[in-house]
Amino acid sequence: MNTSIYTLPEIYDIAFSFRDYTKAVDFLIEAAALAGLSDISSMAELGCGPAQYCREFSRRGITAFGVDYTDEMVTYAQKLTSDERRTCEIIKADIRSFRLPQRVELAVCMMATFHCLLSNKDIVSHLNSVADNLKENGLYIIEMNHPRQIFNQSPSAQNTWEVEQEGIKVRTDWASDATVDPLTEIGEGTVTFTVEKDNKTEEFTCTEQWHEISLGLMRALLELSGRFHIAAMYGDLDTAVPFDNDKKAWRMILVLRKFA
């Protein structure tokens, strides 16, 4: 069945319940912290999906807000939140351009979302967007796929995967037939949910674009908003694994100050 992946936020959210999110988040406040952000009141996870990050910021008492532009992963999410009686709101929104009901003191971009800012248009606005929206010397921290892949062919993650989660099984193919136009730097590829439930399997395929995007690009675009700077790099969830060429780094994860 040919279908975007992200009108199907359950099946969404158990192909990516691999990630300990717990987990994840504690590395996001450790490392809020050594640039400087030790005590988070407020964030926003943008591009949230299943808004499992702002729910785990919520659950630790933080306000949280997530946004997310398909009606399918806004519905869900908000009946997430809802069900678990946190302090999260859920918000319909582009992330090129966007207002929250607050300023928040982190914001955070998880899983390569970021990718899917298509242009370099696309990915200044939203990095203006970002710094209205956050306090003054605010942090937006963002997960990116690390660019070795780009330049060698080399994926610096698994592009296929199964997880099976109350009798549901997922296995995903992320796109391992990819290919990218060198001219646009724009890559392209086949994402493919199978679902097993109940002894019936079902497929749901879709085309994924997403732009490849270098840290040299990244240093020029964060040049031109002239909104935020590099506070730090990792290249993994883990402070103590450091952005550089070594296998153990298979993310690029910036830590952006916003400029007083």
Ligand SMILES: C[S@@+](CC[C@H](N)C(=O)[O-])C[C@H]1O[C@@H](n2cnc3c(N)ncnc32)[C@H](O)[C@@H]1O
Contents of the next structure:
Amino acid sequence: MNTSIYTLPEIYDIAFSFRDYTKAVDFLIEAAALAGLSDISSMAELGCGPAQYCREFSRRGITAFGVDYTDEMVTYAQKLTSDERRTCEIIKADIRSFRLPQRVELAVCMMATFHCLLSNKDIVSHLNSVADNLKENGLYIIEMNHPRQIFNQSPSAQNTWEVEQEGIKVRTDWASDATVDPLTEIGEGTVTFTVEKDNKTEEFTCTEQWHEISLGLMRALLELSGRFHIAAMYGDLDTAVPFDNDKKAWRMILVLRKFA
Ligand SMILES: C[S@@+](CC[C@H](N)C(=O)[O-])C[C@H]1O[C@@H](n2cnc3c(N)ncnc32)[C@H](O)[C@@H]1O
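Moving from the form predicted alone, what structure would you give for the form predicted in complex with this ligand?
Full assembly next; the chain just shown is listed first.
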């Protein structure tokens, strides 16, 4: 049993490589423009893991920072960045309280990383810290689970899949045994990576926890922090998909604007 799945960055990176990072960054830039930020010169990815999004921003000439607190992820992301000879700085810090070398116009928190903030206090502290690191009228875009999964108790995303990359096959089971404590609103489940390489199979497992967050809770915590208002909402990384109860809307994407 591993302590955290995030101590296995290479395997994590293969497991989640089905995502189209270029398209996702196109969406982030478009969503920011629709919210009034059309010329981004600096950004930060919070809970960046392998830093796929901030490295893509830096490829587009934008000053980019990635923030993560897991040593293995930070080392891995720093190596990828230096291999690419990119000016994307990976910083080891806790996103509940952090300081970037400069204020940025855009911050993003992708793929349900926000649910790693396990308490309301953590979320408010995080929102305050993000606001402190943003320029005036800066934007914060968060990709979260669609809240329908809290109310009908079925995951909003598929939780078993397989990816093969350069001869390494990774089968992922992301908490298909999930249970949620209705009092704490904390979910818990087993994450398993089964890795096949050179005719050998290895299994890595750990227990992950996450915070189930409804739109109502998010609105209340945003009000409590007093630092942001919701500028737009989407149901996918696609500005044509509204945030509603249709099947197409499988995410809760919030575009937050920092109060002046
Ligand atoms: C689900 S992964 C997502 C990584 C990346 N955003 C992506 O889309 O692939 C969550 C990442 O957030 C990091 N993380 C979780 N809580 C954090 C915290 N309080 N401070 C900094 N990093 C955190 C973990 O180490 C992990 O790398």
